[in-house]
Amino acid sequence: MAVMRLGHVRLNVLSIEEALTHYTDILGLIETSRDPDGTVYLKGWDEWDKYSVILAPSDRAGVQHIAFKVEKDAELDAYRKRIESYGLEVEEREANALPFCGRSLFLRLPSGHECFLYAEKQFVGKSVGTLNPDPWPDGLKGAGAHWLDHVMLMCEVDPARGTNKVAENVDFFGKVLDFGLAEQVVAGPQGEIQAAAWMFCTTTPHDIAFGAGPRAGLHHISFFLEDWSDILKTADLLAKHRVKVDVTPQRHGITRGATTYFFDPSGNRNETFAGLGYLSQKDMPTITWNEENLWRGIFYHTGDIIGDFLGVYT
């Protein structure tokens, strides 16, 4: 039984148009699907499912919820019931509830966020197929995003209330949905505070992370490149069509990877990610940074802090 990957996140925008432009013309998604409505649904060219990314039109940015996709359809039922064991509710969904979706599962996690589990999402294929592939596609846009990579939630941490859902949502996909725990940041006099995490279901340093803030809310969604060159390119792309760029290319210390961090037309931030870091493993011993080397964790060159990075989010 196990979760496989991150399946998809659902987030809102404030125009389906301005958005589709950007996650297509400049991130280089590729639409697969509209509903009536104007919300629209996107993949990567080296994802195999219908779709990774939902834009959804609203008149508030933020994620609506974020999706995991399990390796067997009977395996819901068994997480059905570890969840409820737990002590969070859970909902079955009839099929296609998720749009092109098998049944699924809803709940709440601890930090408020909602998300689903699903095994089955229509299949379209990889844009180079799977008999004799070249090693990319023709007619690419933009940075080519290969997939969606992960996404970072920020969640209510409150020591004065004794509040901690980076903790808890730590706590709850460990126990029950088999995630390790590949970094962290501590804080407090004694390292006593979770105050950021960064979990995986797969190989790779983090497929979710989690954050510390006053409130819940989504603080970025990360696009797969190949390497530090397309990073570059990326931020030349950026800078050509003037969206609005958070950092310059970096190096992570935390996950080792590359990045550049950016926002939507609707606020939403965005990250294009590169290197997989290093090989996790359920075995691996959890990399810990305290509170005084967190930004050296975050922007490894300078550990400089960058603007109102961890405040600003939707």
Contents of the next structure:
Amino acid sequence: MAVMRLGHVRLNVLSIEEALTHYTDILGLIETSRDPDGTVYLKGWDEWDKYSVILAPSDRAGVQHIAFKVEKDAELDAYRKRIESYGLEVEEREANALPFCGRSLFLRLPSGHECFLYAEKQFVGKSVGTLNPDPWPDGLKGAGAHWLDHVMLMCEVDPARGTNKVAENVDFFGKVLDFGLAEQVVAGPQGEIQAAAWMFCTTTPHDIAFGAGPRAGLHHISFFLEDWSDILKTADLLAKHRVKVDVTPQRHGITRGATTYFFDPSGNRNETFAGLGYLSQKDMPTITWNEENLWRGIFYHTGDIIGDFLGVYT
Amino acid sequence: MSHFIIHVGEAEDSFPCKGEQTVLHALASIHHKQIRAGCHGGGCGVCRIRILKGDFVVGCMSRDHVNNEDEASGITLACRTWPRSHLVIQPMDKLPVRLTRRFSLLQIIPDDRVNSSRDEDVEAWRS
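Next, give the form predicted together with its partner chain, keeping in mind that what was shown is the form predicted alone.
Next comes the full complex, and the chain you just saw is listed first.
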């Protein structure tokens, strides 16, 4: 029984046309379906399921829900029991409640974010197919993002009130969904406040991350690119199209990834991320960053304190 | 091409802004100390301002940060606001102040863009 991966995120966008241009022409995702209300479904060329990103027209920005794909349908019943005995409410939704998906489980994470688990989603296939494939397809646009890599959620933390939704999410993902904890940031005089966490269900350092903020929200969604030269070229592309770049290409200490951050036209932060980082396994000891080294962990080369990186989110 | 002057508060502080430029874009070049730049897309809400005087047009903004009532009272996001006349604007309360008040991990940032008349609130809270 296992959660296989982050299956998709449903993003709220203020202008569907601008968002679509950004995610297809610049990031290189491929449109696979569209609802009459303008909602668009997208996938990366290297992904095989129907979609990994849903863009939903809204009067606000941010993430509407995240969804994880589990291995087998029967596992949903087991997860339902586990979630209930952990003490969270969970509802079963019928097939197609999540478009193009089988039945699903809906729950609110301790942080308040909406989350689905599902086992089946319509198969489309990679753009290069499965028989004697080329390493990449012709006709890719923009960055040619391979896949949705991970999501980082902001979770309410207020030590004065004893609130720590980062720690609560970590506990839930560890105990109920069997995620591993690859890295964490601890703060406070005795390092007693878990202020950020990077968790995995695949073999990469993170499939989901949690950061501390004054309110729940979306910090970023991240797309995988092959290597450093793709990261650099994508940054060129962002500049060429006057996309608002938040962080220019560099390396994270945390996860060791090569990264660039930027904003979509609704202000949702995106990342392009390259490199394995390292092999994550459930028996790997958790890496800890203390508060003094937080910024070295985020921006490894400079260690600069860029408060807006944590303070600005949707 | 129209050229407008944006006055910040009652002070003599002012800067030029072209009609096709957002207020935030015009501000960015001078790193105004009282108005923060965030996502530049109307989503994060850190560049909230109130327009005290003048005509302007706005683009899409997240209702999480500017609701209908706010908008009717002249509150807007600098990143989604284009001037149509000279403007008098007022910065709204800023996220770092609220953040540092509630969460000690985020230190006060040594950057004059985020120092404000409200820093004494932070000092009072931290002490």
